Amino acid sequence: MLGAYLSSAPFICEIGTLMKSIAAIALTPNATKTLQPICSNIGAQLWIPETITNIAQAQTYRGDLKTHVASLWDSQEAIVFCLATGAVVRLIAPLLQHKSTDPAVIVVDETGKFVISLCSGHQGGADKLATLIAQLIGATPVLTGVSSSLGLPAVDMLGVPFGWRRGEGDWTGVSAVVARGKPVQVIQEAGSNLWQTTYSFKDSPTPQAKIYITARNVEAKNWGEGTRSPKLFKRELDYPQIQWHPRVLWVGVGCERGTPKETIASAIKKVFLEHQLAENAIAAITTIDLKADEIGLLELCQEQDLPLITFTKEALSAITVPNPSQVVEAEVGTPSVAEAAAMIAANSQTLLVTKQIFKSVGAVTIAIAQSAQEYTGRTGKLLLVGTGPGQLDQITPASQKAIAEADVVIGYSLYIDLIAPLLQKEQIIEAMPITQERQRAERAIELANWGLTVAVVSSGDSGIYGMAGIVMEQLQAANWDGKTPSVQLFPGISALQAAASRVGTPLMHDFCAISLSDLLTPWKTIEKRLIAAAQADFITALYNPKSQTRTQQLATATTIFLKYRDANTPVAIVRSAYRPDEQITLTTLDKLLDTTVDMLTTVLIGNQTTRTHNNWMITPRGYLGFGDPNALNMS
C-alpha cells in the first residue's frame, strides 16, 4: 500500500474540474440580472459598482472597473463578464500573459442570448464554462478556437484528465497542423490509452507533425530502443513535434541523514539524462518512513511537486531487489531502501534503473521503476447524476454542472443518448447495454480510483431504482473509506414524478413505489409488497411492468388490487415522459390491462379518494375538509 503523499497540484486546469473561483461582473441592473442565476449554479461570485444597490448575495467594488478587474486577474480561475465584447478586450488586454496562466474569460451579452469564450479557452477552461453557461440559460455558446469550431481534437488538452505533463516541442505548429487537417502520427510508449476513444488525428504515412506519448526524452538517440514500437521512435527535425509524458516514473531514494536537496535533485537529474528519462514523467519520490521527515526529500517534493510516498522496512524487506546490501540492512532494517520502495510504488517486479549511488554533500542511492498505469495526481470522483425524465429542460442545474465537469460519463446507451447535447467532445463517454449495471458500476469505480472524475447517470433519480445504489453497494464491498473516491449524488424527478405531472395531481397523498422486475427481487417478495400497498390504500406507482419475457407480472399485480380496490379506481398509464414519444391513457384499474406497457411505462393506480376530472387524475390532500373520499363530487 501507498504511504502518505504530500500534495501534488496539477500543472494547468484540468479538464474534469470546473473552476472553484469565478468572479462575474455586471455594471447594469440588466446585467445584474442575467449574471444572478448563472452565479448560483456555477458557485460564482458577482461583483456590481457600488452604484447598483439591493442586490442579494453580491458583493461591490469601489474605484474604476480596470483597477478592480486587475485585482482579481491572479486569483481567479474564471472571471465572466457581462457587457460588450469590446469593453471586456480593452480591461484585461494589459493583463493577459499566456493561455496556460491566464484566467478563462467569459463574456455574456445582456439579454442572455450569447455566450463567449474570449480567452484560455482549452487549457484554460473557457469553451467548457461557457458552453455550461449556455446549457444553463438557453443560450448559444460562441466558441471561436479552430478545434472547437471544427471539432478538432486539441493538443494541449489530450493527456490533462490523466495527469500527463507537457514536454518540450513545438505546440502551437503541431497545433497548425491538426487545425489544417493535415495528418499527425501519434508515437506512445507509456500511459493510457482511453485517450483515442475521443482523440482522433488524420494518419499518413507521410504525417505534417508528431505527438510522442512518453516517459523517455525524445531527443536522445535510438531513443525507441526496448519500448512498444522501437521502428516508430525516430526523431525527426523537418516538422513539428510534441511531447506529453505520462507519469509512470517512481523513483526510488535512499540518502544519508541530512543530504541537501540540491544533492537530492542532482542525482535524479544525472540518472534521468544518462537513461533518456524525462523527468516530466515522474509520478513520485519513494522510500522508507524513517524519511518521511527528511528536509532534502521535503524540500525536493515540494520545490517539484511531486508526493513523497514512504513504506515500512517491513514492506520494503519483502520485495526481492537485484542489488540488496547488508549495510543498509543493518542500517535501517531492509536490504534495500531506493529499488525496493520504487518497485513496490510502481506495482512491478522490475526495475527500469537499478540502484546508482552518488557521493557528495551527504550520500544518495537513486532507483527507477515504471508502471503500467500513470499516477494522475488527482483525486477522483463519483459523480452519481439523475439526468429525469431524458428531456434536457427536465435535468436540473446542478445535474447539468456535473455531467460538465465529468472527464468520463458512464450510463445505459439510450440514457446516454438523451443526454447527448450535454456531452462536450473531450470527454470520454461509456455506454453500455442495459443488462449491464454491475459492470458499469465496477468501470465507474475503477476510473475513480485512477483520479478521473466520473458522471454515472441514470434516467430519473439515480437513487431509485437507479445506478447510485449498485455504485455505493460496490464500494462498500471493496471497504471504502468513505472519502476516497469522492462521492456526490444529483438527484433527479423521478419517473413517477414526471408520470404524475402529465396527468395532473395524483400523488397529493401516501403513495409507494414497487418495482414489478424480479431479476434481483423475488417475485414472492414483491406480491408480499403489492398486497400491504394495496391494503394500505397506498396510491401505487409501479415501475418495470413489463418486458419481452416478463408479460405475467402486471396481470398478477392488477388482480391483487382489484381485490382491495374498486374496479373503477384511476389508473394513468404513462410512456416515456417528457420524451418525443410520450404516450399517456387515463383509464381504470379494472381496464388497466387493455393498454400496452412495456419498460419504459410507469403506472400510477390511485387510492379510494383519486378521482378524475376532465381528464386529468386528482387525488384529494385533504386541505378542502374532505376526509370522506364520498363527499368529493367529481367525476
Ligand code: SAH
The other form holds:
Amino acid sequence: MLGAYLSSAPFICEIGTLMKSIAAIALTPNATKTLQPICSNIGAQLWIPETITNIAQAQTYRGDLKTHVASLWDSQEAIVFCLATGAVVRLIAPLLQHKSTDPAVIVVDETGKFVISLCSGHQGGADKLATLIAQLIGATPVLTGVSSSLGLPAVDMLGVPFGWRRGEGDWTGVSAVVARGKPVQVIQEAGSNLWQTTYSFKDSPTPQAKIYITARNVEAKNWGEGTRSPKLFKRELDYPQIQWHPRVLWVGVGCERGTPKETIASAIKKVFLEHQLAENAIAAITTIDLKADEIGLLELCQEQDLPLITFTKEALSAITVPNPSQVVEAEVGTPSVAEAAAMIAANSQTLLVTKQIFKSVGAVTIAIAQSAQEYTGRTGKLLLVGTGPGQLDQITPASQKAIAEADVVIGYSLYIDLIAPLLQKEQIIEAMPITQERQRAERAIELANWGLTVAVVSSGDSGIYGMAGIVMEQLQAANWDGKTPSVQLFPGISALQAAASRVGTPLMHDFCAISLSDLLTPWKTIEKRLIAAAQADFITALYNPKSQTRTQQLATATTIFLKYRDANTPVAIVRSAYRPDEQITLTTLDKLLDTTVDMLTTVLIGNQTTRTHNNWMITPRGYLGFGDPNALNMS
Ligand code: SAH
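Structure of the form predicted in complex with the named molecule (previous: the form predicted on its own):
In what comes next, the whole complex appears, and the chain from above leads the way.
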C-alpha cells in the first residue's frame, strides 16, 4: 500500500533541502525497483549499470562500479546503495577519510525491509537520512551508533540546530564518556541554552569529560602557543574535552582599497589568536557599504562561508565608538567603520576587541563585538503539520517526514503525546497547554525567524480550525514577505473525515463544517450559518460542539436543525475517533441531546436523504435514483 502511495503521489522532498546531492546505486532490476520511489521522493540521482535498460530517470555508468563510486565520493552528500552490505563495505573502504567529510552512506536491502545507516551517522546525516527513507518505504531503520542504541542524543549534534560550529577537541573521547553514563561538565559561556531541553549530562565535582560552549578557543588557552599537541593536552587534563562554538562574534573590518584576502585573513587570525577567540565563532564580516565590492573581503567571505554585512556611512556615524578617527571620517564620511559596523551587527553597545590596525600589503582594521544571540546561518522553516485524528497510521507519510526533519516540534501536549513514537531524541519538544495557541504560534515564528526548522503540529488538518491559521495570521500581522521563514503545510485527515469513516458514507453529498465555539466567532454569526446549512440541506459536521462551560450551543443548533429536517434524520456522534477511548453513537436528530458530547466529539447530521442500514450511516449520492438527481452531476 505504501509502495502504491509512493508511486502515485510523490510528495515534496524535505531531504532535498537537508541534502543537495544524493546518489543512489542499483545493480539489478529488483534493486532498481526498490530505489526508484525513494529517488523520486528524496531527489536522488539513480545510477544503474549499462546492462539494465529502459529505466526512467536513471543514468547509466560505464566501466566498473568501484571507479564510479570513487568518482561520486567527493561530490555527494550521501550515497544510497541497494546491494549487499559486505559489497558496499569493500567498495567504500579505500575511500573513507573522516566522518566529518565522508558522505553519508546508506544501504537498503533489495526487498526494502531494512535501511542501514552505514557510516557518517551523525555528522554526515546518515542516521537522519536512513530514518527518513525507512519511514518513506515502511522499512526498519538500522542505526548502530552508541548514542542511538542507548537512546541518548549525540554530543556531536548538540549545537547543529543553532548553527554552532564544532571546534577542535577529542570528540570520540567525550562521546565515549557520555555513552558510559559518566559525569560530564558543561561550561557554557555563549549561545542559547535550548539544547538543555534535549540533553542532560550527569554532573559531578569530578567530571570525566568537559564540553565547552564558547566563543573562546579554550584549547589555545590550555595548550599555550606552540604546544598544540593532543598528547600534551591529554596528559595535562587527563580527560577529554570538546568545544562547540556558537556564532556570536561579528568582525568589523575596514581596509584600504585593494587589500588582498591574505592580509585581511591573517589580521583576523592574529586578533583571534591573541584574544584566544575561536574563528569558528564568527557570525559574519561587517563593513561599510562602500566595501561591498572589495575583492579581498568577498573572497574571504566566500572561502570561509561567512556573510558580508554592510552599513551606510549614516548608520555607522550614528554609533559612539571607543576609537573614532578624523582621517577615516574625512575619507569615507564616518569616524568609524570596523568598530561601528561590529557594534551594529552584534546589536551591542560594547566591543570585545577594540580597533586593531595591521599594515602589510594594503592595510586593515579589525574590531570585534559579541551578540547576545547567536547567528544560526540557516533559513528558518515553519512546517504546519496535520497529524490526523490520533492513531499513528492515520498520519500521512509526508507529515511523518516533516516531523522527523524538524529541529523543534511545538504543539498541544495531548497531540505531542499521540505522536511520541515519531519524535527523535535530538529534537526540542515544546508541549504547551491547550489554551495557549497564540503563544505556541508566536514561539514557532520566533524560532523559525532565528533559523530553526519548526514543526507546529495540530490534530486533524492544521488548516481546519488548527494551528496553521493562527501562525499565518501572525505572520501576516508581522509583515511577512511570504518567503522567510518558509512555510509548508502538510494536510491531515480532519475530524469530519475520521468520524465519517467510522460510520459509513455520511458525507457523500454536499456538506459543511461549523464550529460551535463562540470564543473567537460571535454566536450570532454561528447561528446564521447553522440556519443556512440546515435550510440548504447540507450534511453538517459540528466541531467543538460542547465544552464544560459552553453547554447551550448544541441544544440551540439541534433546535435549528429540527426546524428544517425530519426528527428521524440520522446523526453520528463520534468521540475520540481513532484513539483508544473512541466512542461511536448512531442516533437521530430528535435524540441528539441524549448522548454525552464533549470537546473531543464531532457530530455529523445527515441530510434529508441520509439513511441508516444495520448500524451504518449512508447518504446516497443518487446512483440508484435516491437523493436529488437534478443536483447530481454524473459526468
Ligand atoms: N484541526 C482539527 C480540528 C480542531 S478543532 C481537525 O481538522 O480535525 C477541535 C475539534 O475537532 C474537537 O472539538 C472535535 O470536535 C474535533 N475532533 C478533533 N479530533 C477528533 C477526534 N479524534 N474524534 C472526534 N472529533 C475530533
